[in-house]
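Only one chain is included here, represented as structure tokens and corresponding to the form predicted on its own.
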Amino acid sequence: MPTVAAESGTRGRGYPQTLQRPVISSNKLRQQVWHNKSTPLFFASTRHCRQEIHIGGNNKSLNDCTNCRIAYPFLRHLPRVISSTQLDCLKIPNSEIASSHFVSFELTLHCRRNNSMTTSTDHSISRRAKQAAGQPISQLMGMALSNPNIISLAAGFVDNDSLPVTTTNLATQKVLAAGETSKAALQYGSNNGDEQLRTLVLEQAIAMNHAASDQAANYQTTLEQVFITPGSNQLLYLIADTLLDPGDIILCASPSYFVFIGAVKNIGGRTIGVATDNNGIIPRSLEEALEQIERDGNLSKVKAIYTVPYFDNPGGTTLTAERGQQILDIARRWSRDHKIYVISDEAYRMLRYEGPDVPSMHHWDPSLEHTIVAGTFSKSYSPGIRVGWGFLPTDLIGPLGDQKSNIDFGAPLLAQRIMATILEENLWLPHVEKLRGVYRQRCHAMLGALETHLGDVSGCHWHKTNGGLCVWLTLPEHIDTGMQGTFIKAAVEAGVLYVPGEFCYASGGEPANHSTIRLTFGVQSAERITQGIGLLSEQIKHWQ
């Protein structure tokens, strides 16, 4: 039953007169039923509600329906809203209504945009694209528009001016001028990607790990374990639906790829958290987790171990060498009853301003047993052409290809050409340079002002990072970041905007810090990083 709510204390301030207002008393809360002649709307009054409602639809706002016969005196009093005209899904979570703060009944209202009436109970919207309703990148994204003046450390954009429009004008007219074979680029192609473009990139992944390992390592991952997808995002939700059934369980690190949690639980199953450090993953806490769910007796919902081992976005950490090599080997002790994949998500490997590179965990299972590899060329060139590859264990090859060819028929066959002609044509690697060189810069501004204006100010701390777009931050215990907080409104107010760390945590296992924040540094320039630092931190020091 759906649920809506207001603020109390809200009766007889300005309502219309032609509304009549019978009142029902129970110990936890009032509930008011206001009756129009033509109109019936029914809310309910609670002194503890300050949750924000999720409406499936278009994201418009309640406040902005003109279409609606609903006086607006109840609207201002209504909690912030996300929702279309039609109020198709009123949601609150089952813990707030458990706990007395809600209650529950149907909203009836009467829209002039459809001239029918409209209940919120809408049956013919799935449970899944419910459950995609309210998605934190939605809402952030809305706050950046409202306010154009914003520093936004909250993106996860590439810089914007490196962007590789020449050579890409090269590649793509090379493509273009080719005869018969320009016009095979622009037809379909086949569903594990341009033959070229995969023998290209699993060439280029074997010889960077043996470039970073002193161990040598027998690839025998062929090129039918290898697809090319529009991005790497695309893969990683293939992964986890092929995978999973409701229910079902990814580990993953504490925090991590908020993206990548929002996918398993929109398809039924859930994350659990593991304690990280500096080095990412800590092994003993991931054997420790797998011992908890064992007692619980849900080992045999266990799929996979999720890690983004090279400068983890949220987290900037990157994993040893040896931690990797622990992880896979727990996946593969863990592996009893059925197998347990590690999922390798490589998306910023190649953005790597100091130090040494690390083999992946496919240099230590160089046939691909447990690994399943993710890899996108757009942090690394561009994130217009979406191109993403994977590569897979040869029994995932025939589910996730079947998976696949119900959505895309294989990724766009034009941006694959454009790809494999410019790693053919070594102009891949030369613009990798460029974007480290960029993106050193601003990462040294970042940890500089980090350091600058917080390096004395106690309770906060973060990782230094030696890579990636990420940063994550953490703050004194009392400061809550989260969206429902006041501090990210005064942060907003003040200009500088930022990812609330609480949306990068697991359903299960370690629990969410609301004192932590994600801030990237894809997208300012150096000098608006320190002025969005500096101006962070005076509202840190005014919370202290």
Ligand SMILES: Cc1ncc(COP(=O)(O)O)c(C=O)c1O
Given for the second form:
Number of protein chains: 2
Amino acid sequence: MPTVAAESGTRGRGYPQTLQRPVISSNKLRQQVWHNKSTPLFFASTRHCRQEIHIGGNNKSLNDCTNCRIAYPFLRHLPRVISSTQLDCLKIPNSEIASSHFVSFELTLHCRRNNSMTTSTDHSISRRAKQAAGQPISQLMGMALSNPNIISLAAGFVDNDSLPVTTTNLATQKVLAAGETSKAALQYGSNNGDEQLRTLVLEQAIAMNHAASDQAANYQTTLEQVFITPGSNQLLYLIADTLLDPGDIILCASPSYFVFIGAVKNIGGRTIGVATDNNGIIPRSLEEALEQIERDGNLSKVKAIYTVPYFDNPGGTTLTAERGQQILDIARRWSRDHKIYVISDEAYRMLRYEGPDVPSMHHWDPSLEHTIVAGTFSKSYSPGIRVGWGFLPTDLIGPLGDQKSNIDFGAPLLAQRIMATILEENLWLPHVEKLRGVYRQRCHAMLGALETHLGDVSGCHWHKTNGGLCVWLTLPEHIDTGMQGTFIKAAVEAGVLYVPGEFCYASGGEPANHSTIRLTFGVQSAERITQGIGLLSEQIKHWQ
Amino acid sequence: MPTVAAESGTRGRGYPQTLQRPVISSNKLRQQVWHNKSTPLFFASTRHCRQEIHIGGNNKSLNDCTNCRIAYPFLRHLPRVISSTQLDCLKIPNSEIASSHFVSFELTLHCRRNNSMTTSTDHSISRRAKQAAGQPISQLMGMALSNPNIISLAAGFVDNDSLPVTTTNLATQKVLAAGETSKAALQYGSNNGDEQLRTLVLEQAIAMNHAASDQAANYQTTLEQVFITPGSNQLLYLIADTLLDPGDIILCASPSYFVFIGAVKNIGGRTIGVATDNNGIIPRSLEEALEQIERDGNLSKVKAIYTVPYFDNPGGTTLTAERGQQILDIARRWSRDHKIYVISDEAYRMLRYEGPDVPSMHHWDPSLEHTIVAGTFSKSYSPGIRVGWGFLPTDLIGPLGDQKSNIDFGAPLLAQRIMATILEENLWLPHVEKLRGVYRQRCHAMLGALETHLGDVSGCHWHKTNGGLCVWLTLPEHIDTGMQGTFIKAAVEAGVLYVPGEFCYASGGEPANHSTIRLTFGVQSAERITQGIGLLSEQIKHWQ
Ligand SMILES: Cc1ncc(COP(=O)(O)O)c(C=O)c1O
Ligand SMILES: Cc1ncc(COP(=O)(O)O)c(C=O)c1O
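Let's see the other form, the form predicted in complex with the ligand, since the form predicted on its own is already up.
Whole complex next, starting from this chain.
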């Protein structure tokens, strides 16, 4: 960080007297001028722009300059003070003005000149990198590490004990004992992935949908629409990067998978949360959210509806076949000037412990006009091999493929060959069966313990999930479960860790409920789960 | 693609008569108005922008609108015609105006209104996705596939025959036969990578630098500075994404690794090529490039200098120890307001067939103040396992880690455990020795054949590389080796494929030499290489 020296003489003169606070009303930027010498300036400046800034005076000059950078950092990273030798121009993009982040923000300018010329790294970092807040789970990891005996009901890991060492060994040996074919597995692969694996993954998905529905579908999806990625998270990132410009919107369940919310934010996009019930996103609420966005003049920014239709992370809810069709229908109807996609993130589909399977939205959109399917073997086989996939609308093959070719021009091939062999040798579904047994027991342990301890505590409720790895628990309103509250500290001291629900909320739309908790039953034994819920419940009752 | 219906009545009226062609002179945008009804419009529009466009008439109105999207697609994706129901506003960002792509582009407008209200997908795609031209190699792949007997001296693959099936099998079995540790290898890993692998990779690099130098260095690099990525290409992408805002600059050798050039372009950044000689980037030219950029008022945009210091792809050159220090020194001296990093992409370091090793820039910057090291096992072991790494300045750990946590929150762990075991069991360096033998022979075959056939053909010259996988060949000026020329078609018909040098040039700086060729000797046998160079040389002589 450079030392701040004397006040600027020439070009900077006058600025310390004309500090401003943008106030937003009816999507217009207004300015108020006030004086504050001591508060540091958060801005981005470019050297090449020779235009003087007249903030607070002449609105037009603010817009006229097309040279200057968008002042993102001051919106999102208040602690990162950027000093500069030149205050050139400040431009506030309309997309930001419309955003809720901006409404209550106070911008104060500090225009003293840095004469010491030390280098500031913050200047070197891109806006996107500044936006990337990282994934919140890392703070929690720290908490867990500092208390090794803690019962973590926070971890996103899968069960360690059932990880398929034997079948993986078998498949790997088969891959590596096949002469020339073995060598091919150690070579670079293609950008979209191994053809055999793509074939098997697509066939499997279609077969499952047919099995789950009494309606046949005429699948037109081709192999070109299938992409393999090192984890479905890369696919989700690529989709966000392919669809979103800064300020663009993805609608999602409230609450939603926080890594995806973070990735969208990183790209400069916005997530808008839609109300959910026991069957996930409520179509009527989705419709209302779109109506509101349209009234705000932002419909052109809506690019997709993100859903985790099977055993949502964190909500635990599953979309019924009917809801899936309704959501798809809404996406179709609201696609006026441009297409609105539906992302069907089916990460947990195989982890079903109760009840019948539901056909994917793919079944109602069998040539994938609107639907993007994301899938992964991380939960149903092994996250260490890390193979995910996407089924894409044909119009996204090119753009997403181009984006991918810049990141890795293809997923690691050995891992793909291992997974293809596991599928081909019929080692996958038996493993899934085994996993269901393991997780079903833990799921019951968690739901049972919640019932026992919190069943008649007023204000406590949770969704009785039939699959996946999460239970979403709501506590009485006066308990703030967040990182800034005291409840989480008490819970950690008592020996149990959870993910504060606040991490799982979109940047807009449905307001965050700070009395919520994401619990996972993937990692701990049934016994430890029961014990953990006991400890947590004690805290909750203390707080009553 | 929507059907184009009647001409717009109200807002669109008059537009077909005011079509324009931006012509660039001395970095300023001028406009010429002409009439062209039939040519489609390439533009991006947003619905919310209610301002009328006056292209060709009033320059100011073009800049005034801060609402509208940048019209990237027409610059890069000519075949992607975008129709829209509304032609709102067209804004041309300065970064584009300055870019050479723009100079000869003709923008023609087609302003008929689409009343049919069908959806247009291009509206849904982000600017970044539109910018992502994809990697050029795919066109070449197509050429190769359509002619299966072709001798491809274009492929970026490694030698298939020497791929280490036996040692990989051994290491994998060891990883998967270790009880609890085996299970850990199938679990999620951490964002920065496996600790043992990070330790081994860092130790190895430091040991190699010490062995290559008679000066000791006091390494302060910590394990926190080491990141593992699924291929070093992801690391390069993350670096570009972490450092670059649209319009920002990375200096690089002319020519340079085209995937990196493409990734920078995708992010909206610019690469500026610096003149090279037989020892890579010429420090004096680098200095001059920076002076020019400073004169243009763009120094604040320069974020890094990208080098492939060992057996550059495509140049084949290696930076001497002295040059490495000079480049580092230049980065230091020009870091005034902000830090300029040096990216040392050491992908080919291990593929040295002649002469002594050179210490990495890391050796002259042992706490990595400015230096970013990128490395990979793809070339020196197996690209199918796909493990790369980065050594980062401490100030980039946070921002790059945050970006990475959005893409995959950690590289696949099994592949990392396999590579760690290969290192630990001392299986790597013996394999490198073997590879050197294989590639040395091919390298000699290629250089020998070039000498035989083109040694006294005037205008032909190439760098006699001592390592890596590429030879960079320059032909007489009148031969255009590019995709649009007839030479490449003749070569393909004659049975040999190469990468046109034009793909390897930065977006600015040193002008592209369209009479250059990238040849690789990684994939073909010595015999086929000799034969291929023979066929290519025949063509060259035909064209004399
Ligand atoms: C809902 C959801 N989608 C996607 C993923 C990504 O999984 P992977 O990248 O391992 O395929 C996860 C992992 O936790 C998830 O919970
Ligand atoms: C110069 C250079 N850097 C980086 C890479 C990326 O290799 P990988 O992603 O396989 O580690 C390559 C591959 O061709 C390369 O040539």
